[in-house]
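Quick heads-up: it's one chain on its own, the form predicted on its own, in structure tokens.
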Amino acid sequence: MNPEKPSKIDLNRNDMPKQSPEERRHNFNEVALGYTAEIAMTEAKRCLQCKKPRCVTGCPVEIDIPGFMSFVVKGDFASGIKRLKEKNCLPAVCGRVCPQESQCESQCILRNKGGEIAIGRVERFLADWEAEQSEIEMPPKAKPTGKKIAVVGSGPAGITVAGDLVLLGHEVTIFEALHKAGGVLTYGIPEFRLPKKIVAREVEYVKKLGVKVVTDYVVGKTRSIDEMLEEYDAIFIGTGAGLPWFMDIPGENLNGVYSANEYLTRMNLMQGYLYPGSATPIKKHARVAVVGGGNVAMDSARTALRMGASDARIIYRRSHAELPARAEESENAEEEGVVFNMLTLPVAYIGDENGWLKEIECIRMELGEPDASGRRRPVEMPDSNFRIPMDAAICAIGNSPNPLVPATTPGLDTTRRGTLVADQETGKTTRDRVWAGGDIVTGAATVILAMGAGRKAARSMHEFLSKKP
């Protein structure tokens, strides 16, 4: 009998300690407090150490999940984090924001009995344990190849590509348009869900591997892809999806109407949540409506609460069952006091005499037949218009890629949605020596999917560079 296998199957997941709703809605400290060593070891013991682990097939970056779990059971955390980082250079990030419930955990054999292993929580524990150690063990690097690679964008896809390729002996430089690296991890996800010191720590790790990071560098303006190809042997484009969508309804130009990108970037990257301690002035709103039902909508509404809103609400055109946000995020929002107006669609923003938002006109919806997404299509109910008094509205209905790089790169094909055309398995674009991955290819998706695309591209780029004279 395998001594690491439990003699009796334990279906009880260990809860994650977290701040109480009453406390956390008034601060920007991290909500989830993480496992202790004892809880992590108890949770890891629940792993059945399957001979054919389905959880690994559900992981976009192919982490050896039973492998690192077996080390945690023994209390050998150093070996556990080493095994984990063989495939994932951002474990502290993934352990916090990846939707494990629809990926690795969804494939756990215990899922059939409702008792899947809390893989992400143990992953987070290992990453946080490593950060507390005086020294971090660095992985071995191959001999220098003399090949130079430029990575455009320092989000999850770009960091993964850079980390993989630098270990293979290539010289890698990341070019980031903003003044801090991290991409959406830095500008998009709030402090209470992903502390920025953790993002900075993960970026610093990649730099210690030997990756150069250049900030305030806008590829497409500072230098074009064609100009960079004169210096670099290969280029990876991972510029994400930072162009916000709006609803194209009356009143969108009123003061107090924001895109979620603008609102969260001001709060996170520019540290508006610390104002007046920061240099970013923020108008505090009393009644804030967030249009949308994804994680970005939840982040925006929960941020508004912490900024002092007495009324922060989600306006979503479908029912609660169709919310695209992680269940954990919508539950946290409800616990903190966010109000949910379901089956509701804004049709106009109404301003006061000074051009500031004062009301949102909405219409009630009902659900019809399923659409292409598999969710039931929302249908307007005639003569059901009503108004909600609000002094701010945040539009969180999605994003497209910024068109700057495609527009300045002849021969780089895009789809009708503005995403780059790239091979799903290799990341190769329609331009020679140019690869791409992450949201610039898929549209807005998850951190781990972007990392998976980065890993595939890195393999393809290394294969190409190994053959290139």
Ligand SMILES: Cc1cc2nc3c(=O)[nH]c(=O)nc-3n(C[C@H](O)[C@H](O)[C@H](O)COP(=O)(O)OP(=O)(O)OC[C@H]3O[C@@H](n4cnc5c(N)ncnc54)[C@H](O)[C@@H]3O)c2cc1C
Contents of the next structure:
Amino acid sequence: MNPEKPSKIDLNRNDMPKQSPEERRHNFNEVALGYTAEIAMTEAKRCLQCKKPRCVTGCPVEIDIPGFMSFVVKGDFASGIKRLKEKNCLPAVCGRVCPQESQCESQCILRNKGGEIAIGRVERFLADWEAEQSEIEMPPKAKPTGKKIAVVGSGPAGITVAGDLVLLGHEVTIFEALHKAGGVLTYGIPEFRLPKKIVAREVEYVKKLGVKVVTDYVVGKTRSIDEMLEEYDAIFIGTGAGLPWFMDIPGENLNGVYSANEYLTRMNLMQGYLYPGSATPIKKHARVAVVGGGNVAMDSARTALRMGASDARIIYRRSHAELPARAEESENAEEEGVVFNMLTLPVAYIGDENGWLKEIECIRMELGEPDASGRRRPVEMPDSNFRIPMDAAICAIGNSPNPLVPATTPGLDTTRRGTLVADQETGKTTRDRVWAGGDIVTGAATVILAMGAGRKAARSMHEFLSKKP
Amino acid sequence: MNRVIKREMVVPNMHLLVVEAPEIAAKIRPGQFVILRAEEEGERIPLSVADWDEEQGTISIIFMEVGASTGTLACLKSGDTIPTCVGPLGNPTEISNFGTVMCVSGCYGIGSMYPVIKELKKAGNKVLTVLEARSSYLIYWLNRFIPLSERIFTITRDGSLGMKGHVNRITDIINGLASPPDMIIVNGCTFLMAHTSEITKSLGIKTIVNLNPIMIDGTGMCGVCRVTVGNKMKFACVDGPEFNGHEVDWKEFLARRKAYVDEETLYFRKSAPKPAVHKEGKCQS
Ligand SMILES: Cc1cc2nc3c(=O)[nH]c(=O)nc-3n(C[C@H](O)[C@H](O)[C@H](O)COP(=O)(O)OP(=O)(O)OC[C@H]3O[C@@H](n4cnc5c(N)ncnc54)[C@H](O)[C@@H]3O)c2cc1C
Ligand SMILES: Cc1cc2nc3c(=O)[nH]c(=O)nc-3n(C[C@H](O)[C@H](O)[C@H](O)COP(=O)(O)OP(=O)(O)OC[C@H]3O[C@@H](n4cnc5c(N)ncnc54)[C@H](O)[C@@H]3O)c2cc1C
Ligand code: FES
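Please supply the coordinates for the form predicted together with the named molecule, as a counterpart to the form predicted on its own shown previously.
Starting with the chain above, the whole complex follows.
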């Protein structure tokens, strides 16, 4: 019998060690503590090593999941991480933030029996194990090609393109508008879910590979794409989806009403959670309502709790079943004490005489026929308006691409949604020598899709550069 | 990282800062601004650019010391560095031959108005310059404006230079002209911009203001700079900072600018020692 193959099916998915809800709701330390080597090996042993692994088809970048699992079973973590990194250059990040329950893990053959393999947790373990080793193996670098590449934006898409192309021998510079690199991973996702030192490590890694990172540089303002094309052989645009939506309801400009981007940027990028130890002022609101049901909403509500809110609630117009957030995060939020007001839609913000938010007027919703997304459409229930007293409201209903680069680049076509038109397989845009990928092309999506798009674009750019005289 | 070439106090509480920023100097137009951080872990603050030298690769800023970040900037010496200077941000002032343009400025706006007036003059406009301050000793760069202006008016609260009084005296200035100006541009504190707009609205003279809401990124990402103009939500950093003063919701604007006063004061006290804030030259925004 094959010693690596489990003799009988084990459905006991290993729990993630976590800080207790009572403890963690008062601190910004990471909630999930990570598997130990022992737990990781036990979990990996449960993998059935399917001949036709369905999990791989559920992964947007087709990581060889049974492959890395088999190394973990043997305790050969070095080979495991190597296998993982063949497809995913940001495993420490993806292991923490990917919606595994709707990707790889949703396809696991053990899912039906209620014991799918905790793929994300093992992925995270491998990445964290590697980071602890004193010597990280540096991949071989091709000899210099003399080709120069500019990458606009330092989110997961940009970091991936830069890392891949520098290894192929090209000279790569990342231009980032903010003063810290990392994109949403740095300014959006909070410390307690994705510690900033992990993001910093990924940025340091590409720097070590030879990528130059220029911060405080707004492409389209400091220099246009056309001007950059004079200096660079090719350009990748990975500027993300950073333009916050508001609902266009009365009172949205009252003090105390924030976009999630503002709230989270103040906290993360500007380290507001350390205020008054940091320079960026933060209001400590007692009652905070967050409008929306995605990861951004959960992050905002959980941040508000940690900032001392006694009442942090989610206001969402559909029901629990439709919450777009990662399941783990809405569960964590609930455990921590975030209240969920489902089937509720804000219709107006009401202020006091000084221009501060005082109450939110809402209307109750019910679910009707399915809409284009396949989810049941929420409809307003007539005469069901009611008011909730609140000190702050955070609008987390979505983001669209920032128009700055498209607006200053003639010939770079956009869709009606403001996303860049780019080839699905290669990321090639409608402008010569310009590629794009990540949220700027897909609209707000996920880290893994942004990383995957970066990979594909890097391949296509390299092909182009190899032919270019 | 940007090197400080020079930092000096031009009038009490108002400083000139010259920073090395060659790419910005090559690109910037009148009316645009930059975002600075005075120190690592410091906040990001927007400041208009008052002058630049493309050859030297430098930009000049006039800033008023009002709190923690501007307090730190006020301590800079030549040779120091600041961690962030990003720009040029915002849209440039629209410049063409409008005819006669009245340029009203006060406080740090006197600095940011200078490049606007230079360009207006170049485009063939007659420029009427109005400078407003508490007292004569707070007016700076007068010599720069003389050769560019058709006429110069000064309003001082104590009457030490030119007309005595408030922004309200703008009515008298306009009434004293043979014909009203074709356009008015106002740079400075909120009080000056809001009141001038109020006055010129009743006179029916187009008025452009350079808004200064709280900002973070300056690229349209956070939305903290949102203002209501013509009943529409605008992001001042990307849609502005210049808007039609008659369409701005000034009450909302004032409330939003004051959002963090308590927290700023707390941080300012905590982050001492800092140089004393001279109450004298302070605007009422
Ligand atoms: C709060 C929050 C929580 C999230 N949680 C999850 C999660 O749990 N799981 C998940 O998979 N996804 C999550 N996402 C989504 C995920 O973060 C994004 O899909 C992903 O970061 C997109 O990567 P990107 O590289 O396309 O762009 P971004 O990460 O948005 O990076 C773009 C970068 O480009 C810079 N930039 C923009 N314009 C310019 C310019 N003109 N010049 C120079 N630089 C510019 C920006 O400053 C930014 O740094 C979350 C998003 C948010 C906001
Ligand atoms: C487009 C624009 C151009 C500007 N140009 C100039 C200029 O040329 N010279 C100049 O002296 N000032 C200018 N300002 C205002 C300047 O940004 C603030 O005075 C500065 O941020 C104050 O920071 P502080 O930490 O020293 O004071 P704080 O104690 O933080 O604040 C004092 C007051 O300044 C205002 N303020 C605080 N933070 C900000 C912020 N991030 N953005 C805008 N206002 C803020 C608030 O009303 C606050 O009550 C401009 C603002 C904008 C938006
Ligand atoms: S400053 Fe953030 S959107 Fe304008």
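If you superpose the two forms and keep the largest set of C-alpha atoms that fall within 1.5 Å, you have the rigid core. Numbering follows the first chain given and starts at 1. Quick caveat, the model's predicted, so the values are computed rather than measured.
> Look at Ser373 and decide if its Cα position differs by 2 Å or more between the two forms after superposing on the rigid core.
Superposed on the core, Ser373 moves its C-alpha less than 2 Å between the two forms.
> If we fit on the core, is the Cα of Arg223 displaced 2 Å or more between the two forms?
No; Arg223 is a residue whose C-alpha shifts by less than 2 Å between the two forms when the cores are overlaid.
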